[in-house]
Every structure is written in structure tokens, then in C-alpha cells.
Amino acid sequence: MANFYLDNPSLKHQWEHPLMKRIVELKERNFADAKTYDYAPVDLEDAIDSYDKVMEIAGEICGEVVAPNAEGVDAQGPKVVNNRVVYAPGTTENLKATVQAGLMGLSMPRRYDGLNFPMVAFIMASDIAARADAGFCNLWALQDCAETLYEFGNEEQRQKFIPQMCAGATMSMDLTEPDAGSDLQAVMLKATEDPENGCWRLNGVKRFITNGDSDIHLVLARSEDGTKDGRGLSMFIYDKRDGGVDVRRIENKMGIKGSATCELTYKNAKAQLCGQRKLGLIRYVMSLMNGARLGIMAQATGLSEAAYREALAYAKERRQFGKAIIEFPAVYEMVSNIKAKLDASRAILYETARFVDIYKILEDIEHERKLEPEEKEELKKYKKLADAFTPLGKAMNTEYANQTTYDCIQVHGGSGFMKDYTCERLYRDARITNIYEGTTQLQVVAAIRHVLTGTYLAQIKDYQAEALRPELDGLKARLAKLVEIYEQIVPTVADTKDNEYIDFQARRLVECAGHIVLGYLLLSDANRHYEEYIRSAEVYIQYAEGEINKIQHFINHFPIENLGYYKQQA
């Protein structure tokens, strides 16, 4: 029997990270729930055992149900019947299996029928699901919208909607519109207060809505008459059972075909205000999208995992010129690079999830009691790191997913271009990851601030200070030289004080920071499990050296006046 958790030691490896102890202590409030719920853990070991057992269930369902259905779902896809989405039979089977297994509401508190798992566990389940079928991962993982509802909704809304989601209700976030994609300030879906019925009414069109015919929607709408910017937008909760929203059509997409991407028409749809008016974009959507970006990081990592396994298996099986093609340097270099980028992607994925866990849990605790001074500092530290690592990881992991699935097809040669092989679907599915929930270019806009203010460098220095086994001294020294290059090129760009030039070089600076961070994270993994990670650490650092040297040469030999040539070409 296939189990996508048990066959992957790099997943169990995450439970051993030193920060897990602190995460579990905070999430479990020192295991207070054990007095009320017989399934709540009593100590750290018990909590990790619970995560392990649930991930084993997730791994079995993804290996035995979701993955075998993936090709059929990709071929059939969903359709619209009477303004409602009808999913492919395989998708319906996938949803039924995950709901029956209790895999909804993983991170929600037990008082709302959730499992109270940390974000690390939820992200791991998403990682596993994406390996099986990235399209289904989209549908299942949107349960993460409940985090925003929990954080900003009132208690009545929490008690009404979160148990529904834990019992299997699907969710969506309805943000974009035909004229409001990346620029969400341009959202014009109209929200009008209906005091007589104690609700709001929504009217307008939403487009590119993933899982758009879901049971519970979080909707960004314009609540303030006469406004045209983000300050006039609020967040609303729409319950499908109330009616008023139709699916106009499903987009005919390149990939992730199992997930319905819908155009929706709102016709006087009844909705509830979530949180405060005017904070929909400024506060709530930013929180919602940061969670979604972490989820896309997991999706990209799962796709890279699938690509590595497909490439390796084919390269070992396919014979040319009297031997398996894995024996040819051109092929084993590609496979090795896929594996190194996969392990690097997984390293920053879980590092980011740990940062998010600590600050989010501390924010939640702050609603219950006053934080101690050291806890306030801890919250501030990890919130800043989460803010820095989310765009960095989203950019790096999704670009790598595109590269690894591309190389997977190349390993397959002509066969990889055919729909007979899984790699063709993986390549199509990966292409959206560096576009939705903020393109790579927008992630660079978010990340460059942390280059210029030194957030990444400070964390890199912390990584440098970690004690490592002697066998890693050589790689650590090589990374230190890359840090020296980074410390040289950042002020070279920043000291120009030319915003256009800084924006032009931003992608290179962010990539440089990313390569160094990923290199140190792989060293940390190799320090704990040497045999499992040393090869990826060696290959990735070799790759990083080449990339950073190219970046240094480009920046050091690019005068500001050359910007004109690029502008003229455009």
C-alpha cells in the first residue's frame, strides 16, 4: 500500500526540530485541554505522536485514493450544471475520504471540533496532498481560510462556521475581479447594509476564484460609498445556503484542473460583516494571503517531491546505449539538482511554518491574557521573521517547482511530452504556483525591504553561529564566502539611493539572500541527519555559488545608465 507520509523520512524529520517543543507548549497551553478532551495530548511526546498518526492517515489517503484519481480528475475536471459546480467523480471521492478521515479543521481549536494542530502539521498535510494531486490540494487546503475567520470573526461567527468546516464544509476566498487582480484596491463588488434584515447585501462579479462554489466564502467587497482605494473595503462571510451567488463559468485552465476556478455573480447575496469595516484589505486580506502563500509554498514543495520521484524512477528504468540513463552525467546532474532544490524548498517551507506558528499562537494567547515581556519580544521576533520568510519562500519554492517539473520532463525526453506520463501533468500544475497569491515579482517587492533593512542578514548571522558537526566545516566556510558577497552587493545597490535602480536589482538581491538562507537550512538538516541531507547540501551550495557569482558580476558591472537600454527594449 502506498503511503506518502511513511515513504518520506524528510517529513518525520520536521518533528525533531528544536522549535517544535516551544510550538507544542504554546499551542497546547501547557496541555490544559487534556482535562477536558480525552484525545488531547498530555505532553510533548504525546502531541508529536498524535501528529504522526494523523499524518500517516493523510499519507495513506493521498497514496491510495488521491494519487490514483489524479489523472482521471485532470482529464475530466469539474463542470457547471445549473449555475453550480459538479466535480469529477475522483474529486468527490477524494473529498469524501478526507472528510471521513477527519482531515478537515486540523489547526482549529478543539472547542470548535478541530484537532488543534500547529501550522507545521497542516502544512505537512498540504505538502503530502500536493504530491498526490496539486489541484485537489487547492480544494482541500482552502480550509486554511478558517484561520482568518477564527482570528477576525466574532464568537457567534466562529461557533457557527468553524464546526461546519471541521465537519467537511469547503471554503474559498473571493478576492479578485475582472479589473482587480494584483491590485486589490480596485475591487468594486458592492456591499450594502440591510438593517431591516440585520445583514449586508453583495452585488457584482468575482473572477479567478479557486473553489468558487464552496460552502463558506470570505469575500472582499466595497462597503464605503464614494471610495476607490483599499480603505473602502471590508471582509464579509457568505454562506452558500443563503443563495444569491451563481457560478457563471469555470475557467479552462492549463493545469490544476481538479480545482474549479470560477467566475461568480453576486445578486443581492446575503452576507455578514467579518471584523471591522474598512479593514478588509488593509488587515484581513493581508493575513489571508500570507496564509495562502505559505500553502502555495507547500503545494510547490509537494510538486517538486513528485517530480523528483518521477524523474528518478524513469532515469533508473530507461536504458539507452546499453545502460540506464541515470548513469549519464547529463541526466544524473538534472536529477541531483531536482533533489537538492526539493530539500532546500522543504527546509524553508517548514522554517517559515515554525515562525508563523510561534507568532500566531502568541497573538492568540494575547487575547486570553497579558503577555509577559519576554513573550512580547518573542512575538515581535517571529512575526518579523514570518513576514520576511513568507515572500522569500513563496518566490524560491514556486520558481523551483517550475524548474524541477521542467527538468523532470527533460529526463523523460520525448515521452515526457506525452500525457501517458505523470510528469506532463506536474509541469502544467506547477506553472500557476509562481503566479497566484502574488507573482514572484510581487514577492520580490515584499522581500526587498528585508534585504535593505537587514532582516535576512541578521537571521543568516544567527545560522552562522549555530554549532555544526566538524564534517560540515568545509560547506560552512563556503557559505561564509557567499555571505561576504551578499554584504558587498547589497550596499552597492542600496547606496545609489536610486529607487528605480534598486527595484531593477531587487530580484537578484532577494535571490542571493534566498540561496544563502536555503544553504544554511540544509546545513542544519545535515547536522541532524547527516546521511539524509549531506548530498543535497553539497549540490545546493555548489549551485548557489554559481548563481551568486553571476549575480555579483551582473551588479558590479551594471551602471545605472544602462537602465535606459532595458526601458527602450520594452
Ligand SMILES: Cc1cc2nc3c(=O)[nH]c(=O)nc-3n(C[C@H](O)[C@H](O)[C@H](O)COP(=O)(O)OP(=O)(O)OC[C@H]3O[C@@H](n4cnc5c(N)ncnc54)[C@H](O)[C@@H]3O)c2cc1C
Given for the second form:
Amino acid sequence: MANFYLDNPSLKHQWEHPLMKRIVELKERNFADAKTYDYAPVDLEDAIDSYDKVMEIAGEICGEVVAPNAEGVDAQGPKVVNNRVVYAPGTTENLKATVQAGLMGLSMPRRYDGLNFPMVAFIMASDIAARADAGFCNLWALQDCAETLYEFGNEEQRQKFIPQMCAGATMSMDLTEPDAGSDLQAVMLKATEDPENGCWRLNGVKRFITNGDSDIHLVLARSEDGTKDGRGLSMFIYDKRDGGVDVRRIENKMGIKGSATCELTYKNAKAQLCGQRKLGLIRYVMSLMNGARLGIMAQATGLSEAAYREALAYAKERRQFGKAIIEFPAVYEMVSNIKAKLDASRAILYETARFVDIYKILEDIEHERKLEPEEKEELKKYKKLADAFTPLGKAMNTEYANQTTYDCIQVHGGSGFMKDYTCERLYRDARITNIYEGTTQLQVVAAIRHVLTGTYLAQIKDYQAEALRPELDGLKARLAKLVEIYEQIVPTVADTKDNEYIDFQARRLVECAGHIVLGYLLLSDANRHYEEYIRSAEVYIQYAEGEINKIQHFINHFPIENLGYYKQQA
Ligand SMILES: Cc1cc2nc3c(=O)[nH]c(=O)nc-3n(C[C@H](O)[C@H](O)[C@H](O)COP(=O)(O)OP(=O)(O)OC[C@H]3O[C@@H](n4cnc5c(N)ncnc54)[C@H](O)[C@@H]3O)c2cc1C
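Form predicted in complex with the named molecule, following the form predicted alone:
Zooming out: every chain and molecule, the one shown earlier first.
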């Protein structure tokens, strides 16, 4: 029986991370729930055991149902019938299996019928699902919208919608419009108060909405007449049973074909305000998108996992010039780089999820009681780290998913170009990951702040201070040299105080921070599980040295006046 959790030890390793103890203690409020719910864990071991068991179920469903359906779903895709989405039979079967197995509402509190799992567990399920079918992963992982509803909705809204979602109701986040993509401040869908009926009415168009015919929508709309920027936007909940939203069409896409990307028309659709007016974009959608970005990091990691497995299996099996192609340096280098990028992606994915867990749970606890001063400090520290690591990880992992799936096709040669092999679908599916939930360029816009204010460097110094086994001394010293380069190029760019020039070099600086962070995370993995991670640490750090030297050369040999050539050329 295929099980995508049990066959992948790098997932189980995540439970052993030292921060898991703190995450579980906080999430379980020192195991107070055990008095009310007989299925709530009584201690750390019990909690990890319950995550392990549920991941085993997720692994089995993904291995036995979702992955075998992926090819058919990719070929058939969803359809629009009478303004409603009809999914491919394989998608319906996948959804039924996940709902029946209780895999909806993983992170929601028990009082709303959820499992009260930390983000690390939810992200792991997404990682597993994306390996099976990245398109289905979208549909399933949109349950993450419930986090935002839980965080900012009122008690009545929580009680109404969260148990529905835990029972299988699907969700969507309706943000993008034809003229509002990266710049969501330009959203124009109109929200008007309807005091007679005690609700709001939504009118306008949304486009590119994943699972746009969902049961529960979170919608960004302009509630303040006459405004043009983000301060005039609020967030609303639309319940499909109230009617008023039609699916005008489904996009004909390059990849994730099983996932319905919809254009929606809102005609006087009844909706309720979620949270306060005017905070829709500034606060709620920012939080919603950060959660979704973590989900896309997981999707990219799952795709790289699939790419590695496909590339390795083919390279071992395919023979040319009298031997298996994996014996050629050009081929084993590609496969090794795929594996190193995969392990590096997974390392930052779970590191970010741990940071998110700690600060989000502390914020939740703050609604129940006053935090102790040291808890307040902890919240501040991890919130900042989550803010810094989310765009960094989204940018690195999604670019890597594009590279790993590209190389996977290359390993397959001409066969990789054919529909007969899975790698062709993986490559198409990966292409969207560095576009939606904010393009890589927009992740860089968010991450450069943390380069310039030193968030990454401070965290890198913390990683440097970690005691590691002596076998890793050589790699640690090589990483320290890369940190020296980083400390040279950041001020070289920042000291110009020229914003256009800083924007121009921003991606290089962010990537440099990314390579170093990923290098240290792999060292930390190798410190705990030497045999499993030492090769990825070696290969990745070798790769990072090449990339960072290139970046340093570019920056040190780029007179600011040269910007003009680029501007004129474009
Ligand atoms: C398959 C799919 C599913 C989607 N699902 C959803 C969904 O569920 N909900 C939803 O609301 N939206 C969804 N989207 C929309 C998606 O988030 C946007 O497409 C994406 O954010 C980019 O916006 P855009 O397409 O308008 O591109 P644009 O914003 O027009 O960007 C075009 C180019 O300009 C660059 N650019 C723009 N601004 C800047 C800047 N300030 N600095 C540097 N470069 C910049 C971009 O990086 C990009 O290269 C989905 C899109 C797709 C394709």
C-alpha cells in the first residue's frame, strides 16, 4: 500500500524538533482540553502520537486515492454547468475520502469540531497532498481560510461557519479582480450596507478565484464610498446558500488543471462583515495571505518531493551507452541538486511553520488571559521571524519547485516531454507556485525590509551559535564565509540610499539571505540526523557558494549609473 507519510522519514523528523515541545504545550494549553475531550492528548508524547496517526491516514489517502486519480483529473478538469462548478470525478472522490477521514479542520479548536493540530501538522498534510496532486492540494488546503475566520470573525460567525468547514464545506478567498492583482489596494468590488435586512450587499467581479464555487467565501470589497486605496476595503463572508454569486467561466490553465480557477460575478450577493470595517486589506487579508503563502511553500515542497522521486527512479532504470544514466556525472549532479533543494525547501517550510505556530497560538491565548512579560517577548520574536521567513521561504521554495521539476524533465530526456510521464504534469503544476499568493517579485518586496533591518542576519547569528557535532565544522566554516560576503554586499547596496537601485538589487540580496538560512537549517538537520542530511548539506552549501559568489560579483561590479542601460533596454 502506498503511504506518502510512512515512506518519507523527513516528515516524521519534524516532530523531533526542539520547538515542538513548546508548540504542543501552548496549543494544548498545558493539556487542559484532556479534561473535556476524551480524544485530547494528555502529554507531549500523546499529542505527537495523534499527529503521527492522522498523518498516516493522510499519507494513505494521498498514496492510494489522490495520486492514482491525478492523471485523470489533470486530463478532465472541472466544468461549469449552469453557473456552477462540476469537478472531475477523481476530484470528487478525493474530497470525499479526505472529508470522511476527518482531514478537514485540522488546526481548528476542538470546540468547533476541529482537531486542534498545530500549523506544522496542517502544513505537513499539504506537503503530502501536493506530492500526490498539487491541484487537489489547493482545494483541500483552502480550509486554511478558516484560520482567518477564527482569528477575526465574531463568536456567532465562528460557531456558524467553522463546524461546517470541519464537516467538509469548502472555502475560497476572493481577492483578485481584473485591475487588482499584485496591487490589491485597487480592489473595486462594491460592498453596500443593507440595514433593512441586517446585512451587506456585494456587487462586481472577481477573477482567478481558486475553488470559486466554494461553500464559504472570504471576500475583499470596497465598503467606503469614494475611497481608492486599501483603507477603504473590508472583509466579508459570503455563504453560497444565500445565492447571488455566479461562476461566469473557468480559466483554461497550463497546470493545476484539476483546480477550478473561476471568474465570479456578484449580483447583490448577501454577505456579512468579518471583523472591523476598513481593516480588510491592511490587517485581515495580509494575515490570510501569509497563511496561504505558507501553504504554497508546502505545495512547492511536495512538488519537489515528487520531482525527486520521479527523477531518481527514471535515472536508475534508463540505460544508455551500456549503463544506467544515473552513473553519468551530468545526471547524478542534477538528481543530487534536486534532492538538496528539496531538503532545503522542507527545512525552511517547517521552520517557518514553527515560528507561525508559536506567535499565532500566543495571540490566541492573549484573548483568553493576559500574557506574562516573557510570553509577550516570545510572541514579538516569533511574529517578526514569521513575517521575515514567510516571503523568503515562499520565494525560495517556489523557485526551487520550478527548477526541480524542470530538471526532472531533463533527466527523462525526450520521454519527459511526453504526457506518458508524471514529470510533465509536475512541471506545469509548479509553474504557478511562484506567481500566485504574490509573485516572487512581491515576496522580494516584503523580504528586502528584513535584509535592510537585519532580521535575517540576527537569526543567522543565532544559527551560527548553535552547537553542532564536530563532523560539521568544515561546512559551518564555509557558511561563515558566505555570511561575511552577505555582510559586505548588504551595506554596499543599502548605503547608496537610492531606492530604485536598492529595488534593482533586492532579489539578489534576498536570495543571498535565503541560501545562507537554508544552509544553516540543513546543518541543523544534519546535526540531528547525520546520515540522512549530510549529503544534502554538502551539495546545497556547494551550490550556495557558487550562487553567492555570482551575486557578490554582480553587485561589486555594478556601477549605479548602469541602471540606465536596463531602463532604456526595457
Ligand atoms: C491559477 C491561479 C489561481 C489563483 N487563485 C487565486 C485565489 O484563489 N484568490 C485570489 O484572490 N487570487 C488568485 N489568483 C490571483 C493571483 O494571486 C494573481 O494572479 C497574482 O497575485 C499576480 O497578480 P496579476 O496576475 O494581476 O499580475 P500583475 O500584478 O499584473 O503582475 C505582473 C508582473 O508585474 C510584477 N509586479 C507587479 N507589481 C510589482 C512590484 N510592485 N514590484 C515588482 N514587480 C511587480 C509581477 O511580479 C509580475 O511579474 C490566482 C491566479 C492564478 C493564475
